[in-house]
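The chain that follows stands alone, in the form predicted on its own, written as structure tokens.
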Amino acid sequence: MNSSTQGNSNMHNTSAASSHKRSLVRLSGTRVLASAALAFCLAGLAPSRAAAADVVITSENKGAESLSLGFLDFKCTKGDANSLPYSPGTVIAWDLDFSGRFKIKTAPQFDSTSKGIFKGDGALAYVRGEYTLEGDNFTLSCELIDIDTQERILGKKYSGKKAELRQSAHKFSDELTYQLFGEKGIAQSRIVYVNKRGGNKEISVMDYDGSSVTEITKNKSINLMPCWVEGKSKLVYTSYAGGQPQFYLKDLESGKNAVYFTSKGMNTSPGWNKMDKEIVYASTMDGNTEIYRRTFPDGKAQRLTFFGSIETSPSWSPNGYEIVFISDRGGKPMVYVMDRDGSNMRALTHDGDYFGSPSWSPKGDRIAFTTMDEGNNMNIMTISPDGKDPAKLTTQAGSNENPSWSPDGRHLVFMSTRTGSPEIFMMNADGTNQKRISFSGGNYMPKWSDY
């Protein structure tokens, strides 16, 4: 939710959870027995009749891949539901299903039939909700209910301007994910990308599910390679708006958009290191295309590569210790890794004609990149940081490029021409569940925000 939404929307917590501490969720009080089944389901254990006073879901229970949930259609109890192009319940169901953490079974209402269907699918609880629309305002109530006892395990209420309703639905999805898995959800994350509009290349931002598109640039020029910095509050991108390609910095909260810093030559492909608040990028400031890094926002450029070949497309490891990039020093563009000071350089790929746009997973375990196959198609692969266990994620003809990881490392966003014009797609980290999320044509170079 952006700052204006946070400032105008009021949220009231009616959760049964008594406290949140980092990666754990504590369910206590009179609702402990209703919640115990869920906790033991996540832990993969049989529930005991002599339940303890508190049931704790900690990071030790992360082995549970998914949790079955029932889901009831959300009811509009006041106002015209048809005045919205979506239902908040549909938004939440999409979030939970796409996350891969939940198996959702839907029903119009809770009765003996739907109860049997939910339980037959392994669900121990279900989600229900209702909302009102009055003038320009909304209220939204969401609950997680124990199937057998009908006790409320989690309850949230939101209110605000109607334009903020979709973000409130995303917020509940994230809070439910955190409540049951002890990890942040990605439903409030956003995606920045390049859109070719009227012959120009402009920067746009959308919600992670493709909704709520906002145009960031309207300078009728060429704007490329956007990168999120400081979470999802700022963007750095290359623009020809002033003639010479330079980095621009867009503050999404204040609206300020200006040249970030100037240098000779062309600055491209910025990458953000949130651990040390610095960027890495490619530049021709010294003649050849080399890799540089600088502290954000006012540091000095430090050159990292000196081989004389083309070095480009850098991406930080999540701990800020290493950088993956593309170099043609061996004659063809290959994937390389080096330490943050430019030392200890080594190749991850050795065979093939072309590799590009590497992106290091927030989990640190995989690096995604683009490769050209035997049919001259561009497809996306991942590899471990030691160069082992390569995996091909896309097999479609044409171009599948520009992979970027979700903040939890469970998904990738990328560009594909499989439908003709370049569009934005998403998929699981193993290549399954590929979904198209843009439909206007001419969309590419996506980057997924932090939480």
The other form holds:
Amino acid sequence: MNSSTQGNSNMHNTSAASSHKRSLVRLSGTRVLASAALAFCLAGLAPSRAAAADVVITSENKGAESLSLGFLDFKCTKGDANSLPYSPGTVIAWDLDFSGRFKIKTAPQFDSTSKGIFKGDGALAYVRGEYTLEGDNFTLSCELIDIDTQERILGKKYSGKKAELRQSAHKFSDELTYQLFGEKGIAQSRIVYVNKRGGNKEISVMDYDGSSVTEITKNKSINLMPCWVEGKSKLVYTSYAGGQPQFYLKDLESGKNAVYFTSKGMNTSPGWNKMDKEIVYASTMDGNTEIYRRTFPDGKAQRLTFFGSIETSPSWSPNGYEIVFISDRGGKPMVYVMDRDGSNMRALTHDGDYFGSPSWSPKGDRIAFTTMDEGNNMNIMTISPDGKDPAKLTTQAGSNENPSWSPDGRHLVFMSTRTGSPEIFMMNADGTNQKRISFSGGNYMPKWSDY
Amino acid sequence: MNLKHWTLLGLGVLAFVGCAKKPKPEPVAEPQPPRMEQPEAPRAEPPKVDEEALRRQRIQARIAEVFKPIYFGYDQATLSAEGQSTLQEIGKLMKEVPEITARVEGHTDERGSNDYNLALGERRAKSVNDYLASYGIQGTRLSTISYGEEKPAMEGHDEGSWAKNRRVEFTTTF
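Same protein, different form: I have the form predicted on its own, so give me the form predicted together with its partner chain.
Next comes the full complex, this chain leading.
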């Protein structure tokens, strides 16, 4: 992973050979970082999955724990720091804090005071960085330093066009997560959503931290239910641009945006199965709103439900074996699960009278959905796929809808009207750390991308 | 041309007629000239085109009057007695004037999920479509579309607004 480059932004390793001297760097009470193995990784020797697993001592309950890290303000050593609306250090600190994996204590520089603060917080290492801005270009250097020995545990250098500096900062956040936890980070993921623009409903994409907003549609129509397909490279969404609501396909790499396919009636609620490269969706092509699946991009529609009631909002299990969806065949919209061929249908929710927007966690262990409370507001819940252990995640004022999982299954993005207008919020999978990330007024139907 | 344009035109005509009909305050001092003494102006035969235009105008006014929104109960797509009587009027007019075609647009209030509401709007449109079909209106003269909760008639967040948003509207061509 260390030798990979993306775009124009290049990444170089700096040696951590000196850490061979020390057999172990103890970073926290329960985690032991074997720095020899880490140095092996850093030298770019393509560690196997097993070797990577050696780097990190796994813990039974990762979600509940966080690793304390000191964090020094990043220094701009060349060029005008004020020419950027952010500091790359702030971007990284936000990533680490949001991930829930790290507990960050910041300080302007490393001295006896900050050392005391870091150590008092249980930190055994700290992050520091420098960057330069020259013309259109940047360089960024980020390091993880052992507090006691001042040895470099991890070092990364990035360079490229200024417009890519933010992504490089996110890359370092993901690098830290990978090196210290052995799991992919989500700092380079993106959110697609519907944005009310001048009375119309258009599709926009932003970084997962709410920055770098890109307008995807500008057709002055109604565009809904965007869904990532093939990683972060394409979007399928429903648009009224041609009259009837049909699917459009946007290729973010080529910029091409065209009708994906059409059928009689309307096509809505696309869901992506990355295991089998299929989409599942709701269509009225046979008269009633039923669920269909189709190999991406050019398969034949295969109908999965035949009930004559409303069947919609399908979402794949991460292994592609099952589909969770909404049906009102029992009189009210409830959450059901069926096999990928439409067989073995079972109800997941029983009590309550109105459910919506189910979304299967990428880890497979939970299903998020919405339920209506007495005040007609929707709230977000999760439940185990066997129907056990329901947990209510939102109880704030306003309606909380459209939950979508982060690619690592540790967070959810959703829409909430708690501040008056619909805006995009995020939270941890257990409902803690709820954060607003859109501020433009009228944003909903968020979907979190893959890594 | 769709109904909205014709409705505007119709309103414009009505407004004009309304103004013309308004009695002008008459100056007290001036005696009214006796009407009978006025010489008759020679009346030109109106051209045929105008009669057709008048007929169209009359039908437009009927369309504006008859194609009223149909309202629904919460999470319901069944037609109320009032909805049915509105649809009978619509059916009657469509039979009378075979050139009228209608797009049946289903809407919901904002409660619940967007996906389900799109399906519910479709179900409402279909319920209206099926009623008109059973009344004898050819399927080719009707089409359906759902907007779910995406095009509310009223922006409020209370039952008053919700009741107005749970509706089927028509866009007609004639």
